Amino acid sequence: MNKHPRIYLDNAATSWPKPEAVYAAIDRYQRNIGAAAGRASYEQAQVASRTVEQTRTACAQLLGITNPQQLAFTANGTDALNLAIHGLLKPGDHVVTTVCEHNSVLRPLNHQAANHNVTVTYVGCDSQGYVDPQEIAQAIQPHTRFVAITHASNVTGAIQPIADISRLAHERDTLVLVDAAQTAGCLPLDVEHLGIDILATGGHKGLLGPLGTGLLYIREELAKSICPVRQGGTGTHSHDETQPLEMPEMLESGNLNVPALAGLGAAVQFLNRQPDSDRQALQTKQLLDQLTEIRGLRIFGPRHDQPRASVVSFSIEGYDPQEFASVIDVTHGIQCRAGLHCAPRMHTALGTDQSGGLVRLSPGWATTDEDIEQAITAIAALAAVPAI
């Protein structure tokens, strides 16, 4: 057992701890409600249904979605991306994406390319992880179905210019699918203002909800263009043998994870009550400024004064990334993520794929300034005594 106090700096993977209201909402549902949503008319079942719809409305408001019914709940961000990608694409379609993407985009697209005659173009990025919107525009073809792009890289933290990409894509009659896993709940995000047609995200990262939650937004005019890849009970149109065509039931087959959605609703309410704060940005700046001074350490990604998320990735001489993450956990109780971060093309573009990837620090809503100071001190101490 690690004897050091836990310093959690892996919020880009999942946020921890959750706000106390999240734990309370889940416990309250499990102990006092316990019913499925949309499946009965007795009191507790109605409470479960209201809980789901209240969470849907709160998430829609946070993301700038006018009609909450265009937001479907999913098992996680990967599930949301799969529903969108497999539901939208048809044989002969073309997709433009980037080397910055997570495997949650890369693998479904690879499956479509290998099995359904879909072609994919991968647009590169610069040394900091930014994509040029003009390069995306140039890659669009007459049969391009959509552009799939991450809002912020989970490796470099670079925030992509989504509004510019959307404008250029729409000028070419092409849709825009955004993976907002690293930005939803962390940054102001308005899908309609940014021109996003489809947005997918998990509910457990910046949205501060439990694992097992995800969101998929589909612009209203597109709903009938998506083929549901899962079919089953929805609690509506039960006399029909075919899947309902209305959102969100079209994409919500089977029982929803109501306990987790109760927690997600409490998390979003917590976020809405928080005053605007640049604390995470300041902590990220401190990491960037002070880690840069450590001999043998190299940071990958934008400077603090460029558009970036609270993700700081680095390599350190004398250490394999996985080894460093293990050592700093055992010796100082600092928990971070190392490796390829499920983004192999990003690491290839950075030239870090052959060396095992990078070490990643990602502060969250509960990270203290003391946590950051202790992490910097620990990293400096280990850098002074390399493992090899």
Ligand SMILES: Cc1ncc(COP(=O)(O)O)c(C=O)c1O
Given for the second form:
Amino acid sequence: MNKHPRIYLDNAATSWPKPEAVYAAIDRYQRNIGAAAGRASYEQAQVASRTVEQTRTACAQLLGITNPQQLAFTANGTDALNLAIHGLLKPGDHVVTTVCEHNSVLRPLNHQAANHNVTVTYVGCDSQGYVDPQEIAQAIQPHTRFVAITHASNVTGAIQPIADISRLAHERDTLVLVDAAQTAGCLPLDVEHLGIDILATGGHKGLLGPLGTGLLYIREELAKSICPVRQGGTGTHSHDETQPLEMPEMLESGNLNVPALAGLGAAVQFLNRQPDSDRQALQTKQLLDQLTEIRGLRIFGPRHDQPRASVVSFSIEGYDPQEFASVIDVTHGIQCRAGLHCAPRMHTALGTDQSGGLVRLSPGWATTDEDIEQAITAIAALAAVPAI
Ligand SMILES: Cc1ncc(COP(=O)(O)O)c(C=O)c1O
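Would you generate the structure of this protein in the form predicted in complex with the ligand, following the form predicted alone above?
What follows is the entire complex, opening with the chain shown before.
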């Protein structure tokens, strides 16, 4: 066991700790309710169903979605992206995506390209990690089904201009699929206002719910054109052997992870009660400003005065990124993520793929100013004594 107190700076992977109310809601459900949702009429089964629907409504409100029924629960962000990508594409379709994407987008698209005659265009980004909406527009072809783009990169934190991209895509009759894994719950995100057609995210990062939760929003008019890639019991239309085609049960086959959804509901309530605070943004800015001062350290991503998701990725002379992450954990209890962050094209674009990627710090809602100070001091100390 590490003797140093844990300083968790890996919230871009999953947030920790969760608010107390999240633990309490899961515990309450597991001990006192324990029933499946949407399947029976006894008291606890009704409570389970209500819990799921309350969480759905709370998530929809937070994300600017008018009809909560357009939001399906999934196992995580990857699961939501798979349901959307495989459910929407047909042989012969074309997709525009970007080099900033996570493997949760790249791999389903790669599978479609390798097996289902789908073609994919990858749009590049500038040195700060921004994608140019005009380049996206130029890449759209008559048979482009959708543009798949991350709201904010999990490597650079660059926030993409989604409203502009949606407008340009819609002018060309193309849908927009947004991966909001790094922004939902962290940044203001109004799905309808931004013109997003399909949105996928985990529930366990900025939304502060437990692992095992995710969300997929599909705009109402589109639900008929998505093919449910999973079939099974939904608790509805039980006489019918074909999959129901109504949202959300169309995409929710099998029992939902109700304990985790109880936790997610409590998490979203917690987020709604939080006073608008820019503490996380200030901490990120402090990391950017002070780490820049350290010799041999190079930060990647947007200029420091630009808004970004709470990720700060850097290289440090004299260290392999993985080695640096291990050393700072062992010597200071600072937990961060190093390597390619499941975003290989992003690292190729930054020129960091051949050197083992980057070290990434990601503060979260519970990160204290002292955690940030300690991280900066530890990084400066290690930078002064390179390992290689
Ligand atoms: C940008 C991005 N997309 C997708 C995912 C996948 O999310 P999940 O872990 O919920 O499957 C991640 C997770 O790190 C991510 O950062």
